[in-house]
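In the block that follows, a single chain appears as structure tokens, in the form predicted on its own.
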Amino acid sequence: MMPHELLKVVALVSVGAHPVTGRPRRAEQDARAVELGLCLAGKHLHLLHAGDAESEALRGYLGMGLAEMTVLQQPLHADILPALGSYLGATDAQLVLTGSQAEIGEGSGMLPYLLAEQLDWPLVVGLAEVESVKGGVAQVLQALPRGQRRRLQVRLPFVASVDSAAPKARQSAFGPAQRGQLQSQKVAVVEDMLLSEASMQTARPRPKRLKVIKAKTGAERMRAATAKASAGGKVLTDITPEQGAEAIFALLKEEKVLR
């Protein structure tokens, strides 16, 4: 759709990190909530974050095309959600686009869901499209698995969650980026108490489940057990348990469920 200079969206965003190099950067899903942002509202669009504002990552979002970006102060271990609950309770937003979690930090996937709960507005998660917007409804498109997609109507205004579905960010301009203005202001800090007792360690990858295969006729259980065979299985008889644990930790490593 046509940026819709009336529609007043606001874009929250984060710093990122590099999944390699762990280097500070603007966010891949807050980039995309910027840039259907930019679709909807084009430079009306109005940038928010909750956090430092010395993050020289936080120019990156600038460098898409954006004047300034306000940014509420908050220390570290600050909680976020009542300084962005205020402010945005104090302003006419009809529609708030966020990330689906952070990048750093806790990075729970929560602040949409208790931002949406404050200010008691509806919430559409995996937000892939907004189709239209008339007579203060949104038609929109939320992303589902495998591809499918739901069209939904919403009231205004309302929170949103983006998913890696919408449309990809545009790059960012190192001179725009150096030219916005990252405007700040300072705001009641409340502390964070959970995540100041708790222990932050580097996230891993889930283990991998086994294919199970269901079958429910005697054809399709044959058709299974052969593809299994034919795929590398073996038939194990008369062994001993330290032969049979071997070849069961073999087979766990070969499907990599160890690692």
Partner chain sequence: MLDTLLPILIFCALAVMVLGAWRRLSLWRQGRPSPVPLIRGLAAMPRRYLVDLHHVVERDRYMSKTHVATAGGFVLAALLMIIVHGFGLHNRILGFALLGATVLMFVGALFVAKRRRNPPARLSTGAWNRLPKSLLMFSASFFVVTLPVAGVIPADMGGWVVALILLIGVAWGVSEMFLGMTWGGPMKHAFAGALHLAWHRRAERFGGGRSTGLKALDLDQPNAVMGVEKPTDFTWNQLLGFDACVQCGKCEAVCPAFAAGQPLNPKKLIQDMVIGLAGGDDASFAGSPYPGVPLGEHGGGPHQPIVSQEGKGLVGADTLWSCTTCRACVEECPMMIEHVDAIVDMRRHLTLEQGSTPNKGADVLDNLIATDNPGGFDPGGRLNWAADLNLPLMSEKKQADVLFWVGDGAFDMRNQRTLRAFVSVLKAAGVDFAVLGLEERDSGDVARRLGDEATFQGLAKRNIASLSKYHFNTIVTCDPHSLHVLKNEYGELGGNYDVRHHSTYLGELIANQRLNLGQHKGGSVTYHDPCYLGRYNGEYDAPRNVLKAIGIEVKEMERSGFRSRCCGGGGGAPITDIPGKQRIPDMRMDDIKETGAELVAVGCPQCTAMFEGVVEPRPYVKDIAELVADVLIEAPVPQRSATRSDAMEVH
Second form
Amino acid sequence: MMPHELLKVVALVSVGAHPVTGRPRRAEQDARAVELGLCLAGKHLHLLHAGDAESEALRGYLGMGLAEMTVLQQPLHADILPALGSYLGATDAQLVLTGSQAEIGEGSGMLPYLLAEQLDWPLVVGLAEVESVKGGVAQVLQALPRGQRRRLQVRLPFVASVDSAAPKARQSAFGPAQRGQLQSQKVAVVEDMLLSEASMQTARPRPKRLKVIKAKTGAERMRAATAKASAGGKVLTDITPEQGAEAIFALLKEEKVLR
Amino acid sequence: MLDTLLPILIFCALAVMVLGAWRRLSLWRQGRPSPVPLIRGLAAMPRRYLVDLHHVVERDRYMSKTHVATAGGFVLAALLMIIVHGFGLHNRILGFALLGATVLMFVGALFVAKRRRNPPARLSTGAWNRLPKSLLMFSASFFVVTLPVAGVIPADMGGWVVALILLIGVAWGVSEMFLGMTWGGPMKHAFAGALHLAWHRRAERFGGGRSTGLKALDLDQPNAVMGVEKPTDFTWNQLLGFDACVQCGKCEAVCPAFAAGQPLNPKKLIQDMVIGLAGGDDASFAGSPYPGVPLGEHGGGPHQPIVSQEGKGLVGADTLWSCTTCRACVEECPMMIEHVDAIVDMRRHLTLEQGSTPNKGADVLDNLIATDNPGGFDPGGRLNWAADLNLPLMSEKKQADVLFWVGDGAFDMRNQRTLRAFVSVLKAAGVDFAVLGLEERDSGDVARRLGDEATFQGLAKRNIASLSKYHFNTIVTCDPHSLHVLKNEYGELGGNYDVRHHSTYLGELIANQRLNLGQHKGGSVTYHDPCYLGRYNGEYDAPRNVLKAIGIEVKEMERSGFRSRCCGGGGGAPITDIPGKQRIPDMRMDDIKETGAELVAVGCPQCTAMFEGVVEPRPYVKDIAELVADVLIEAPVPQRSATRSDAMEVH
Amino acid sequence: MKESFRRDPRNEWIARNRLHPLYSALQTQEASWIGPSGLVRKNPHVSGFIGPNGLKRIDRSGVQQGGGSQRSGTKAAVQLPLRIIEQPSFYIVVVPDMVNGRLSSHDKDLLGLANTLAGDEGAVVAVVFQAHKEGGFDTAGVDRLLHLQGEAFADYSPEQRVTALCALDTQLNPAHWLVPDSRTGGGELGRRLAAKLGERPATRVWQVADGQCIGRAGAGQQDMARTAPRLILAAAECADPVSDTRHEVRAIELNETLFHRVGRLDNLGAVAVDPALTPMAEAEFILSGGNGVKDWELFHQAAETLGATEGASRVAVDDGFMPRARQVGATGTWVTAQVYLAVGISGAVQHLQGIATCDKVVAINQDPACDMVKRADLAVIGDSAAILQALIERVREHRQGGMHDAA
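Now show me the form predicted in complex with the partner chain; what you just gave was the form predicted on its own.
Then the entire complex follows, led off by the chain already shown.
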């Protein structure tokens, strides 16, 4: 990817939570958004966060090699969208990068959509790569499941969300993280009404749905319920390579992985 | 004529030498400050040279004797020469003494020359091949020049032609020996080496001591660049130490990464630092290059980055990440240069400032930050391996004789066998022990070796805080890396503990007859010394004694004890994973197979993992704790209850 | 075990209940009738029932009714009762993903949820864009089908589709919008719709009950419970799919003619992705080689023919046959492939950890006792080179055969 020095890129970042311990950290997808931004704009990438400027986890983004970050000071239960929207509307940003969803809080993944709607900019979901920017139009690759890609053309300025198909974020270094500046700005606060109504609870593990058993007799139900355990692990010994290949081929066809 | 010219020549040479010394000193002083006692260091220098350094050199008898003759003869000759020829004190006795000294030096130089005729690959050539000739020239010229002083031949014999030839010889000898000493010839090692010994950054190493812990980095100075980016970011006495290198290549010969074809050669690394100190490139380096890295492409200067992000720089990052921190080079170095310190200093910059820890390095560090273990496992599962063992917890007991430091092996299914074996032994011996359980965190070893001093200090401080809540006499651990960090590196951060390796502790239990052991059955056994137990902590005997106590006669490998070859698992090397021509554990496994042993006894989870990663067929790998547990006879030892109450009374 | 003899009280109840929709299906054959010659014919096989001990019992007391026929009777496709909502009091609109033109199981779960929300009064509307191959809308629970076709909705056209959905919103004013929260389109379309409608959706919802819904929040560590909003993006398995009713799939039309804005987002089409370059963590089909692979040339050839992404065990990487980035396992990359074909890999613990989430594991190995064979869903024991060679030929044959079919 060529660095596009002239492209004005803003990366929206949030405070994440480690999936195992829940400790605050740079959010995985947001860090990928920053990585993509660094590839596009280098040191000119503008980092923007709406939240608490005291949060140490934000330094994780600065440690990727950026000198400063703008923080729109917002309390925990605020609706940050108006603040972000009016800030971005006032800048000359051409590309706003975000992660797909936040790691803490509601995490509805709506932010890029609402932001695009508010700014009336087009939105690219699952940006994997910016191939070129010419005459106010960007040619980009969109990530699809299973490593597939789709080429899109989008006019500037636009909002793009990245997911885990985007390039992996570079390491965050301690030194630049400590030296980086969190520039706090006071902005209007809009309370998020939903959060007062909704209740958060520790995620309940969802049991895997049992196979819907169409069997009408108890015996068939029994067989269906125990089939999983007895199946799996078919071992073919003493067969010709052709027979083995045929068995594998049948499985590949059944799984539809042969294109 | 000689009588007039010689003093001029000598004093001119001495003056130029002093100038050179001044220049050399100012080169070193570009480095960061480092507080060392200057005068006391100088006073201690002769003893450090004659005793400590000689111990290391003495491992090679030939070279030791040669050096004594050559260097002794030279120092004597040089002093007498200044008195006799410089000041013109033509005393016959002094003359004879000078003759004796030059003869001694000449003989020594002959041996040096002989060594250079068919040198091993580790020796540098180039200027170093010139050195024996210069030594011979110096000693021979002064021998002849001194003959009239001793009254052996008349003063005016030979006429001006002979005098001129002699003068050329003297000039050659003097310039190599005196000018070269401070202006950068092979003899530089004498000047820099002497001062390096005087102002060594680890004075504890002299007088039989041991200093292996890395030195802490001050993280509270946000504006200072962390780690070593440019040669001048080293402390001045580190720079001085690099200058002391004699390019003997002993480090190269023992370096596991070099042998595996990874792009590291400790000797070349030190020489590159010398190049960086003065500026230039490595085209004239006359030794083995980094495997796979041609000479002449790298260069730098005192104020240029050592590892360049763009372009070649002085050293490639792969070179620094190849090191397993096994300390074999430091152990072998006759000049007591600290290679590992330098490498970690440069790694600190790469990790803390550049964020360029290679391969899995970044993930491991992120895991350590987020989950307190390098594997990213749920810290709540740290004690799962002992779910059925009913281990006493420090948080419940508050005090115990022994604190069993489990280490991150708790998450590894293979190492859990070792841990369970050791717990069974502890229980059989009735040891009053407890574990920290979920309060334990990674010791910080890997983070520190990968250069992430911030994560190391964070982990260390939290571990020290946990440990400070409880009373115990000893920490025992099955992991030499934890042992080293707890014992040698936590001190600087305020945690001082009596830490023992499980083999040491097992040895004590056996010596106190608290274990009822049978005899090992099965095939022959060899023992692999873990670097962090042996070279880092000097424990070579205890594991062997334990093995002996269970009836194992260790079939020693050629490289064992302080010369043990690394398994390749230290210093984060499996994480950074720099490709080479072969793998270090495979080479070590070949060493093991050479003994014909059917089983290799180990005392380190890293070594176990590395050896078990070698493709079968290969000897079995078993920890000492497992071997002891295998022969444990579970009957209670009679005096068990007595010792137990003794142990309790300690508090 | 095929014939087990049980009474089915429900069937018996249906057989007694003439108003039950399944009544006719369960009516037993006549036990006696007047034959063409006027004689009374009796079918002795029909009368009576099979008792619990497997013997045929004939009860002449007249108590026994229905259920007399064996389950073999119900094996014939049962015509499920048709549910007709003539005048729905409200609509529930579902926008299924239609992956490959068919309802996915995720879509069916959503239709199931829609039917619970619709109850007896509401109608379930499915919105389908472009041509489809689905024939089972009726049994999946679709009362109304809006089938939108046209250039504008081709392939990837989120903005145009949202415009159409907005028009539908005005037309039907649905009580709920249900969109699958999936990566195959629904997640994006639903959120775009939410942003356009100004509805705050509930996302990753896995339970809707009593006007409350629960969805995953944050990075999945928490659940968020809230009043069910109008737009719900539901996760897979949010409800059971419809199983016992048929729906009329009545076609409806958009009243409004759509005016599409000039696209700000142009689809230039799918990019051919070389499976060899697909990141392993994302790859769908991985061919992985280990210490047992001797002919690496053949291995690469096999990967190319199969269209598989290459992986390797640690040993193969250590020995320099494969680059480090291709190492699978706890110390390499954790993979999520649908099919993981392991050739000559014995299955070290770390490696098995790394493939734990793979759907189907196939092992080719010499050693039937190795751990990989134990883990595998299908294991072929034998010489890996010969089997790979045979597999390459089989796949080539298939490809050519496919070409002939197409021609």
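Computed from a predicted model, the values in this text were never measured in an experiment. Residue numbers count along the first chain shown, from 1. Rigid core: the largest C-alpha set superposing within 1.5 Å between the two forms.
Visitor: Once you overlay the rigid core, does the Cα of P19 travel 2 Å or further between these two forms?
Guide: False for P19: its C-alpha shift is below 2 Å.
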